[in-house]
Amino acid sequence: MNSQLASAAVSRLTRSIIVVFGVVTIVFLMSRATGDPVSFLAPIETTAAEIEEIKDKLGLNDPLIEQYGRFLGDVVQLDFGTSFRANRPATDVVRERVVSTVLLGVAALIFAFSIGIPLGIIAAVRRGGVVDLIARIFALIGQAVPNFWLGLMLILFLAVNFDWLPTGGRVGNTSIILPAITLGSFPAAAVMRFTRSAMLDTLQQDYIRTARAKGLTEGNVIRKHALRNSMLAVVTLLGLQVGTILSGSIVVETVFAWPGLGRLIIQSIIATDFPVVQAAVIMTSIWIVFVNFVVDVSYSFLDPRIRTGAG
């Protein structure tokens, strides 16, 4: 077993390499197809052969196999350049953001799991019923809803009319409230829909017929036997999430003017800060493969089935 975990473990891993990889090569090609970024940040009066000299110190001149070479070798040390904006290491600038955007993913994903998994236990337990139609109707919203609208509805009504929360920022505790209930929203009704669907599937199992054919009460076959092999596949379902609301907060960290990496990330572009959009974009991808391996092996590990090859 432990053989097959481990088997298991390194394929995952290798996949997890060539996908960091590619997400390199992709930004790497994208940010040369853009075009010459000394030409367009020089000043006008910079003469061709000024912009020339630059392009030279800089290696931009050079074969574009031995700037990708390079660019490689950055990466692995996690060097990205000086940031044209802040004139700092693109790497610092982008840590300073990172812990207020996992801030806000960790509330996000609290919330969602928090709604979402009672929520859809209940629904399909009680299917057909008033719980079930609610639920139905809340994950119906939820992934309908653009989530720019709804951080807007909810500083209108919460923020501005009523005076509850603040309109944005991180200005203390109750700021978060907002913005994680807006980045949540989707993955709630995801997490909802996933997890009624696989208490539906469970609960016509034969083991659950056999469990109320023992003498179980109902609470105990849900709580013992549905609700654990259901969680297996929730499991899955939380590295989707991580990219999901990685995604997400670069929207709704703008609206509520959150200062997290999403928000630099679109400060960086408008000021067409290529390192920093560099650095934000790969360490960013480099932390949801991160996530999904380490869901893929802990499924693997739950799940023997998936070691084995088996169902």
Second form
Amino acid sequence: MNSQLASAAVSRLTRSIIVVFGVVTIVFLMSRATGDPVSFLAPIETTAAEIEEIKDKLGLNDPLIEQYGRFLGDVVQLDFGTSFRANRPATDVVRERVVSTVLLGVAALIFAFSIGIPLGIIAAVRRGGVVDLIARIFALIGQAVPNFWLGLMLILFLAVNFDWLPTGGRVGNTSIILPAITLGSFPAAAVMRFTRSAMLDTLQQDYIRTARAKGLTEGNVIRKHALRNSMLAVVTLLGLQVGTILSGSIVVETVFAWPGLGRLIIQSIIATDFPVVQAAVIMTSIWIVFVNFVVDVSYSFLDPRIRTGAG
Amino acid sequence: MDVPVLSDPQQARRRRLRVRSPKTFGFTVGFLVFFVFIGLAGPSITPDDPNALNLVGRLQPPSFDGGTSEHLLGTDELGRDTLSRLIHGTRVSLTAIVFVIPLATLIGSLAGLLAGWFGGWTSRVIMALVDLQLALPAILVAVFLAAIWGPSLRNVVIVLVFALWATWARIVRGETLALKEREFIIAARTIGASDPRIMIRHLLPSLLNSIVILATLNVATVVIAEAGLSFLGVGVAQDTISWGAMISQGRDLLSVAWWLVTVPGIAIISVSLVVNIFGDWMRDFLDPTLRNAR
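Could you drop in the structure for the form predicted in complex with the partner chain? We only have the form predicted alone so far.
Complete assembly follows, chain above in first position.
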């Protein structure tokens, strides 16, 4: 059994590495398609010959495949070159912003799961009841409201009109509240729907009927039997949400001027700071792949049934 | 506790929906026809030129909030009529839907069908591409394309097709795998039907329901995503009027002119909400087992 688990993990790891490799390749091709950065950067009075000389020095005139090899080597060492704007290694510029984004993402996930799971459970247990109805309306609307608009409305009502919370930036402890709610609202609806349907599925199982038949109280049936088995499915959702959170944070950080990775990416694009964009995009993707890998592997630890069907 | 342990929940669900659906259906279809009409007729029914500047009449509130009846939904910081811009913005959303949904449906379904039917390396390559899509958020691709070609509606279409095709690929592959074991497919194989024939004549009709359901359920995603990209400035071109771009322009005036952000937002929400309700209805009507496809 254990060797099976190990081989499943290895095959999953291989897949993850292939994906990261694919991302790096796409980013390389895309950034070469942008044209050469030298003509962007060099002062206007630079002659064509001088530009060629700089390109030679940077290796931009080498065959594409050679450049690609060098690029791969650099990526492995997490060396993405020097930021045009900050004049420091791009990796450092990105790394400084990671903390803010992780902080925001974790806060958003906590919000999403602490709203979504209880609501989903109650909606499933009292199916057709008031909470179920409210939860379903909440989910329906949650999927129709763009998060940047929700953010602006929260700013308008809670920060501008009532002055309860800061409108943006990362100052003090309360500044994270609005961005976290904005970022967490869509995942909250997803978590709710998922928990509800997982609970409904579980409640129809034979072992739930058995638990009831042997005279357990309804509370015990739900807590000890239904809930535990449903939560397994919710774990997978965590992996999927990480991607949603990271791409959502690009928008939300822009709305709230949150000094994280997402805002950095947008600012760097505007400033044509490609090393930073490359570093941020690749590191974000690696992060998503990594989290999904961890979730997949831990999932097969939690549920012995799916160990055999890995691949 | 009123949990129906012994009754068939599937049946109960269908009974409840039958009561609910005709009214919902009528309303949603009516709204969608209206949306498409506005999108098509757009430029010829706008009360004003959406780009006409009127610096004297700038930042007028909507007529129900103290403005004049000349500008029903007020004007922006350059005196341009919000209602006219809203109507023009409909076109962008509609165009995005018209291009993205068929392309993503076609590419995704084909990929899923091939992966499911042939398995082996075909499947492995296609599923690796699906994984790749999951690891590279659409916004990042949009950012890149905007940097390469400058923002444009074409980029939006490319990005959204790239972001969405995997949904079809995953579901169609799963269903093809299940169908493969069914008697009618095995029978077709036994009598020597070719691969393309089995895929088109036997598999596709059984897959069509799910494909159509996914298409409807993703329309709102396209509307919201286009608005989001345009809001960030990596969506439509600078001079194109889109709901997302309108919100982005009105953002700095949030505390002065609430309507500039609110009005296009409500347009996005109404369209998404109605399309989603319609999609849910379609799903329940065509195939109740797909409840969690999204």
